[in-house]
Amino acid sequence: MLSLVGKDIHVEFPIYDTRARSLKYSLGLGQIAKGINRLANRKINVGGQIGMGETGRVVIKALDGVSFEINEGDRIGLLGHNGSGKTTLLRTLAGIYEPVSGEIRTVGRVFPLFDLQLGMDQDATGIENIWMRGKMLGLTERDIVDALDDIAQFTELGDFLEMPTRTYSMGMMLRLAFAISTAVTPEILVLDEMIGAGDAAFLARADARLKNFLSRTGILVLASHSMPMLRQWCNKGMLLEHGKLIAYGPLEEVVARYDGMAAS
């Protein structure tokens, strides 16, 4: 069975700025140290708290001691002001950052889908960024050829797909790269928004692709300031304030403790 599961994660970025050296060598890591855990308790909003980090560095707190259990089936809404944690633990769940201290423990190929572009080159032409594009989203070569006919069909681009992508308008380039994406199935999906394909007229045909791309998925972590869109795909919520976890549970529940805290 799939599944996420988080212990007490810890995730810091150090502060290299230049007032932080020279204050660190005009008073002393000592001086430092004292005046960091002045500021212990002040929150930002740039993702955390300021602190003095586990290797003893004047850090940023982006996750502070995270624990959560996500199963097979479950639809988690991640909610929280700008520079609460959301993308940084969702970049966390793919891999991309790793925690100084804590785990993750994963059941299942994480999915992550920040960039519907990345990969893609410009000059190849639109078949090639379907083989490269598929090849890096871990498609195997049966999963590409059965995908093509759907995958051409869907974007409507023809002719086009037999030139190098740097002639296509960005709607046309989005489209390629949102259907090559869709033409996955994910086990553990993370989303930082929701994914869009261009014009109007294609984000009408995209919605039921969508919608079966998301039902495919084992599990799935959304970060989003839409609440029509976390309340049509989430089942459970995640509160995130200044990188700790603060509320963990069914969506409404979570939904009603964040307007709490807006309206505060």
Given for the second form:
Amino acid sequence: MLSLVGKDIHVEFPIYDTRARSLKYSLGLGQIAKGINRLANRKINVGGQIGMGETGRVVIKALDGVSFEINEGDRIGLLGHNGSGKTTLLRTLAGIYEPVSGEIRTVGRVFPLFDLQLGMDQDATGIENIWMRGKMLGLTERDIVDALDDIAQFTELGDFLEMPTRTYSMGMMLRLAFAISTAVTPEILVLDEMIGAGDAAFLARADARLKNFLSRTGILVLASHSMPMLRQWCNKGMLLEHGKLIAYGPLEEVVARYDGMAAS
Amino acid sequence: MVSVTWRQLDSAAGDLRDGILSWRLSQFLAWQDIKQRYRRSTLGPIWLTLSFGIQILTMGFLSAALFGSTISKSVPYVCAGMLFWSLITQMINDGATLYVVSSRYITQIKSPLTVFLMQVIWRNAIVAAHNATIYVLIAMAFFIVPGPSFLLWLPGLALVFLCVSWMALVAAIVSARYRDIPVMIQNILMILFWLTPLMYFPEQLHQHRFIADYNPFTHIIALVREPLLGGTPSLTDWLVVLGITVFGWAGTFVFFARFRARIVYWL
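Alternate state requested, the form predicted in complex with the partner chain (shown: the form predicted alone):
The next block holds the full complex; its first chain is the one shown before.
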């Protein structure tokens, strides 16, 4: 039984930039931070909270006491304005950021898919890139060999698979990256925005593959601004604001809350 | 004082273990690095060997001329010394840029941080193996026959790799946080190059011999160079390198455990 349980998760980014530091010393950043937070609480909906960490350092509180329980079969749509902590939460779920405090318990293997082309090399051939990207995704050599035919068929790249990918068009490159990334069967899939480019014929074919890919995964967490996308793939919603989880429940309720926020 | 919890030590041990166990991945990444560097060049990685060979011959002749030893003595000496010196310094320098270079991977994929350390070790081992062909050629040209102490060369080499690995890891962690460190390390290694007997023999320092004797790199190099030249490393060499490795790793492990989870926040 797959699950993801978070308890009072805090994630803070220390800011080491010298300007921020000298500001802190010369002006007393605490005052500024309070001012910014006051502003933020009043009207501005963008960004995490700026404050002081335990050691007196300037920090951005990206996640501020987030708790949740996600179970097998859940399809979570993650909503929130820019900088509300969506990406940070996704990366925390993936185990990339370990929370400063709080706890996250994961049953199952998390498969983060943020940059489809990560690990691909412009000067390598299509086949070489399949190997590189596949290894990067944690596939075994067997998995990759098994997936080769399927990838070749889907991408329709034919002889181009033997050519360096710098000769590819953007669409061809995307097709290849997409095909490799969706060749796996993830237990828990974490996605930041959905893949959306290429010509109409490709999108139609990608849609079928995507559907198949997403239905194979046990848990899906998808961050997106696109309501049609969220409505198509998700059954639950999570709404983040200033690093706090302010709503978690059936998708439509959370979407309504989000729309209400934008309107007010 | 650095305070560290059992839990942090445990996760660090897990990271090290997973990093070592996924040696296939790190080896693959290391080969990719080398392939990528020499893609579309006709000679490919042979360039490594060639440039090393030219460097060695120049330095060997220069050493003989400057310090008054014979070519047949200085050329193999410089070659064996520089083979390991470039291995060691490149590993430390690569360590210093490691987490910055790999930040895209680290912030997007959950993987043990030691995988990237392993990648650096593999890559430099591959480069050194290419360079070693130059040594083999030179040894044949000068009729150097390694003695029975050659049997100790492999354990010595393994120890040197272990020893330099912790230095690379410390360089990596500190450099992720403070971006001035890589340049600083480069400068320190540059100075150490002159202070380590590579171009000259320790005895040629005469009354200043202590400069070489108190330099740990003298012993690290001697441990792997002497067997290749038919000599035997001293017991001091063994003890010094063993000591640096054991105490270095103990300290590094605690340090790594304390800051492992923070590294990604610094990138």
